[in-house]
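There is one chain below, alone, in structure tokens, taken in the form predicted alone.
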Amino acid sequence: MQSLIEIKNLKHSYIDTDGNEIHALNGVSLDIYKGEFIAVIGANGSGKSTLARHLNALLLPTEGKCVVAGMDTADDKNLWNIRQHVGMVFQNPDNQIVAAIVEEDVAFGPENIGVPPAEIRTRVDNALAAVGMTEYAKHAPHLLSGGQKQRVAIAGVLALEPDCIVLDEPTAMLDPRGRIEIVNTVKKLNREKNITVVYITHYMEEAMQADRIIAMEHGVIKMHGRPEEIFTKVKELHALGLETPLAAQAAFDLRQKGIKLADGIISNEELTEELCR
């Protein structure tokens, strides 16, 4: 597989308000391959929304490397570039809706990179169709639904055809509807598009769609793999102050009171089969 962005021994330390050194990152070292589909996970403080930013330059390694489509984040004349490969959503979409109108906000990134009106026009076209949000085009934004603005916002960042798309924490201010409007927009594009997902996310059942899964503390990367291998390291994940989806823990447990039940369980439909089998 071809490495899109490449994260080498990548240290972040800042000054927090009371003038102590904070080590946010301190060596993660990451391959993200192009149009694969990969959950960051952590408790509050281990770094994966600091891993984030670097991904699009929106901060700098303190020490080590990030590298996007061959470029270097740390080099200027790459940022307007790599910004154009890696799109960002944020936890509130109303801090990323900036025009009146649906439409006009997805136009806003496009007509600020120079894109011909009439390309312009049929990005827009593209991108809400894409997260299916073309009937409310001519809507005004503060009128829609939590997971529908959020879905607009995503549309914002399809429009400057990133080749990824970085979610840091996209559901948190959402309800479980709006949570699940969000996760399928997210696996639509990654499957159809072939659009690289980097997905932070604090919710377990979220992480489980993807095809990897990276696993943080303390700004180090502890564990990393597939959902299945990820998620029935049931004490490993508590250590880290993360739940479990439900069914991965009732199998653990069902196995700790010794009945047998085949590795790999994480969904409640896995379970249910093995159970009545």
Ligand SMILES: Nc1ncnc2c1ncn2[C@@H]1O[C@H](COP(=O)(O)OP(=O)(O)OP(=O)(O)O)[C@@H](O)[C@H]1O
Given for the second form:
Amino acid sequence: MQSLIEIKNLKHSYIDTDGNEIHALNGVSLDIYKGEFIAVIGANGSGKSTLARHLNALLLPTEGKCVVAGMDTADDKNLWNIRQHVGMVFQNPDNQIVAAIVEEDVAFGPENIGVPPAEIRTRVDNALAAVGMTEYAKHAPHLLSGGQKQRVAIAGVLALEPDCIVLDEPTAMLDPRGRIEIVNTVKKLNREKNITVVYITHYMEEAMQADRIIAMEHGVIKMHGRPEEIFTKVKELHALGLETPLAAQAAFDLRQKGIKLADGIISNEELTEELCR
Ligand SMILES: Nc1ncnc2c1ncn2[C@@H]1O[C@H](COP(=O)(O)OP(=O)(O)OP(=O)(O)O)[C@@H](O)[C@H]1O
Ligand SMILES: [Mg+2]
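So the form predicted alone is up there; where is the form predicted together with the ligand?
Below is the whole assembly, all chains and molecules, this chain first.
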């Protein structure tokens, strides 16, 4: 597999208001491959957002390297190009929506980078279709649900035609229905449009949808693997202050009580099937 993003021994320090150095990233090495869906989990303050902000050069390394599509983020002549390869979606959709009409909002990004008007129309239509918001093109964003607003924000990023989308807790402010809308939308973009996805979340049920998961603690990667590898390591997850998906926890508890179950159960469907057998 070909790497889209190469991170080598990445360190990031902030200086807080008292002048103290905060080591937010303490040597992260990670390759993110083209077309993969990677989830990043970790307790509050473990460095997830700091890592995310390096992926499109919103932050630059204190030490180490972050290379996006062959371009070093530390080289400022790459900035413009890197930002077109990697789009970011944040927690609060209200902060990301700038226009009074959905389609104008989605057009905002391409207009800013000088895409010709005729092509903007196509990009906006495609982006809205990809997130299932075509019928809301003429609506006012502030009247939409949280999940719909967040889908418009994703469409705005898509209209820039990035290879990779980084989402930093995109569902944190949404209700359960909105959360499902977003995860499904992101999964579809990954599967059908081969967009590389880096998805930061506190919801393990969302992380379970990824091809690969990394779990962070104190600015380093503590666990790394496929969802069924990560979520069956219940004790290690708890040590990182993380929950396990309900089914994975139930399977773990049943095994502790001496009930024999197949390996790698993490979803409700897998657990139901195994218990019925
Ligand atoms: N601008 C900043 N100035 C100083 N310290 C910061 C700044 N931003 C983050 N930090 C510190 O860096 C560390 C990592 O923060 P970061 O926001 O990357 O964590 P996170 O995993 O995204 O946490 P959360 O789950 O709460 O979003 C924390 O100790 C945090 O307090
Ligand atoms: Mg964060």
